[in-house]
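First, one chain by itself in structure tokens, the form predicted alone.
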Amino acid sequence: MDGNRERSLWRETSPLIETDADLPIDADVVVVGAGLAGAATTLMLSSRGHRVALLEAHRVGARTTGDSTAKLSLLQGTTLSAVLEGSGPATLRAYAQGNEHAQLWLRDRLHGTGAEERRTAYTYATGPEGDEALRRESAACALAGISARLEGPGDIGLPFPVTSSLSLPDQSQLHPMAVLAQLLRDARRHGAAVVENCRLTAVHDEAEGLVIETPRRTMRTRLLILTTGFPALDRNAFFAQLTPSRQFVVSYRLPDGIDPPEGMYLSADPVTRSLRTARGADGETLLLVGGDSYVPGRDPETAERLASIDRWTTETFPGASRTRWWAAQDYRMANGRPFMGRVAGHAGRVLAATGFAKWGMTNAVAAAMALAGHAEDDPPAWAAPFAELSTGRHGAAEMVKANASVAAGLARGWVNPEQSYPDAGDGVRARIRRRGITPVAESQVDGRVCAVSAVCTHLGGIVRWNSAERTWDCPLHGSRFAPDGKVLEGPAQRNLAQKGRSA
């Protein structure tokens, strides 16, 4: 039972991605997580002669990559100014350099595949708060060596006035599943194994490497690389440093006479909006709209958040009709920069990447470059700041703030776990009620009645109902579960315990 009511446009129009039925007995490197970071890492290392096995707990591209807005851009909203504020100019320049190398590497491999379209990227504002954010971002771009152009009010191809904008030509919008298909086709040609529905369950040290446990078999490897959104092994207590963020993405068909905007757009206003075009299953041009992110499990009515995107789009593009919707989840490190390096323990044989903060098309490939370099003890020079977990003063303040919210959410959940959620009007019901000591999450979806423990299997938070996606989401660190308790994503590695049928 999948949590999303709709598959993303990318997964609906995905080319065939061939995988392997059998898990090898051993490999030089095991990569876990078949999103863009995992696929790129697998290709880089297999093309250099390493025997690589890529393991995916679900399907290739089943989570963040396959649900992304998929912009391969060096203009990244207000990200550069956030990196500058949190880590300083040297790290900012390293971040930009890594992203530039990543963009070039991926474009080289996508040439002629049809998976990439060049566009001008815009970050825009519609009011004073956004204008100030753009001024800071423009200064950060200049320090980073990115030649974005800052302008005042003017026409940037949107059907409403903007008060200022940053623009950067020759950026890319991608079909992320087509990207994965191309990279994994090349990796398998170099001898890599790609195995779906194979979850990492445990890792043990031995004299010359690691023992990897999965439901299929035990295998041995010299090195383990974790490229899941949230690291599948959390020896570095990433849960205390990562803040999850989730947003809806909606595709629309525009009526005759209304042309979609030609660029890629992201607002710098308090309520963000992301826009780009994409091809539907029949080749028609669709408008994609996303934004207004939230922390999973902390929004009391996610269906209303989805409805607000509909209202904004139909007001902005009269006659627009929704064709499908989906959602994507990502994570941000407290220090504002991604992590790409070795994790604690296991004699340095485990590497991980996380914290791409919604810019995974560039950061995932940059992480693959860094991880492949670390695997061969020769990481790129620009990667050094991203192998460190130090938070700095700004990051420490962010981590304290985030963990205070987590602690408060944990306490509230246990003090008052019982919740009753409004009937969605289509036979969907959900509630949390006590059965003895343990709160039980009960749901009825599409005629199926389920009752599972309401206690998240990560750190014991009380899950909350996601009315739009019909999932149980933990407000602590973003773990998400299907109505039947199956873990979907986040730091949780175990399903919610079954509690029989609800009454």
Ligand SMILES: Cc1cc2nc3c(=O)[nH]c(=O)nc-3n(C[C@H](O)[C@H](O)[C@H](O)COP(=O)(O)OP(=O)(O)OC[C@H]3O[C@@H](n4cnc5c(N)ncnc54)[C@H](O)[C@@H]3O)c2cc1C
Second form
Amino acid sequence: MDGNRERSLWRETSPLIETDADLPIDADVVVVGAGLAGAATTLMLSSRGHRVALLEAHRVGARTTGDSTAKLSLLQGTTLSAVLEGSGPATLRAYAQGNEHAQLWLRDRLHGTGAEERRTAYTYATGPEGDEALRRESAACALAGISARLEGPGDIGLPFPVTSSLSLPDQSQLHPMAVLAQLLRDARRHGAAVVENCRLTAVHDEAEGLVIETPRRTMRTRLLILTTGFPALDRNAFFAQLTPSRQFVVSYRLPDGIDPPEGMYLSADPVTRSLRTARGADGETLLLVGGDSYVPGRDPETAERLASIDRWTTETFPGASRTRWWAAQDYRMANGRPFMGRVAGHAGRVLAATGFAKWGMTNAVAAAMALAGHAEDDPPAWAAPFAELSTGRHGAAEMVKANASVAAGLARGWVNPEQSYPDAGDGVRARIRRRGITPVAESQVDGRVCAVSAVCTHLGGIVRWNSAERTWDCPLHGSRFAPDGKVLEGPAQRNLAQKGRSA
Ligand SMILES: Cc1cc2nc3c(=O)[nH]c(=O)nc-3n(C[C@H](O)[C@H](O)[C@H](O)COP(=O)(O)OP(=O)(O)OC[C@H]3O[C@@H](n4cnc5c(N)ncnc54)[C@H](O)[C@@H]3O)c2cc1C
Ligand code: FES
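Output block for the form predicted together with the ligand, input the form predicted alone:
Next comes the full complex, this chain leading.
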């Protein structure tokens, strides 16, 4: 039971990804999380002769990577100006260098596979706020050595006028499941084991290394690498530094005779829109539209966000018809830059990567390069700033703001947990009510009645109903649960407790 979300186009059209039935007894390195960061790390280390086991709680690509919009681009909306503002010019240049190396590495692996298509990337504005953001981004690109071109009003292939745009030719759009298939095929050729439905549940130290616990069995390793989106063992209190951001992605068929825009687009306006094309299951060209990010658990009406993407698309491309929709989330560090380094404790034997802020097609691969380097005590020079958790003044202010709203959300949830989400005509009902002191989350979806604890198993937030996806989402740090309490993603690693059938 995975809520209401449809399978992403990528997972629907995924090539077969072969995996291994058995978990080995030991490995030199255990990598946890089979998204892009885990797959790339596994390939890099196994190709250098390490015995690697990759563990995945669900299926390969089941979370952000398999649900991404998957643009492999050095032009990244307004990210470079954010890195500059948060961390300064030296870190900005290191960020760009890591991303360039990552793009080259991935393209080399994908050559001839059909998983990558070259496109011009555009960041565009349709008003003064966006124009100002583009001017700042253009200056950051110049500092970073990325030769993006800033232009005023003009035609960039969209069916509406833009007031300014930044463009960078020869970027790529990916089929992310085909990418995972290719990387893992190569990793298994180098002897790596890839095991699905195998969640890391605990880690213990012993003299020579680590003991890894999973529901299948325990195994031993010298080094553990967490590529789980939100790091699964939160020894660095990542929850205080990471903010989740969730977003819908919708695919549309355009009327006969109307071609979707050729490039890859992202708006710098206050309401973002992300566009690219993709092939449907029968080979037709579809338009993908993403946008309207929100913090999971903090939006009272997620179905309305999905509807607003529909309205925008059908106004902009008359006759467009929706073929499917899905949603995904990614995490941003308070200091605005990704983390790729050692986590506290375990004698330095645990590494992690996170905080790709919706630019993980390059950053997850850059993280793999950094982590594989750390594993051999020889990280690339550009990776140094990303191994540090320091926030700086700007990041500290961001962290205080984020944690104040988390604390307020926690208090609000416990003081006033009761919520009722009326049947919107689809037979779906959900409510939270107190039974004794425990708030209980009750739902009826497709006739199935569930009652589970409304208390998030991460740090005790009270979950909220996600009306579009029909899931229980925690407003504190973005953990998400199916109506039957099964943990789907985020920092929580345990299911919501069962509370019997609702009255
Ligand atoms: C809507 C959206 C659009 C995006 N578009 C772009 C884009 O156009 N370009 C771009 O560069 N980036 C984009 N991104 C970002 C990019 O997709 C992500 O940064 C990247 O896919 C993250 O990869 P990952 O390997 O870190 O995480 P994931 O792909 O989420 O992989 C983590 C895996 O860990 C597993 N896991 C978790 N806990 C455990 C455990 N205890 N044991 C075992 N396994 C576990 C999960 O099941 C999951 O499969 C987008 C993100 C979103 C949300
Ligand atoms: S995600 Fe942290 S308390 Fe729920």
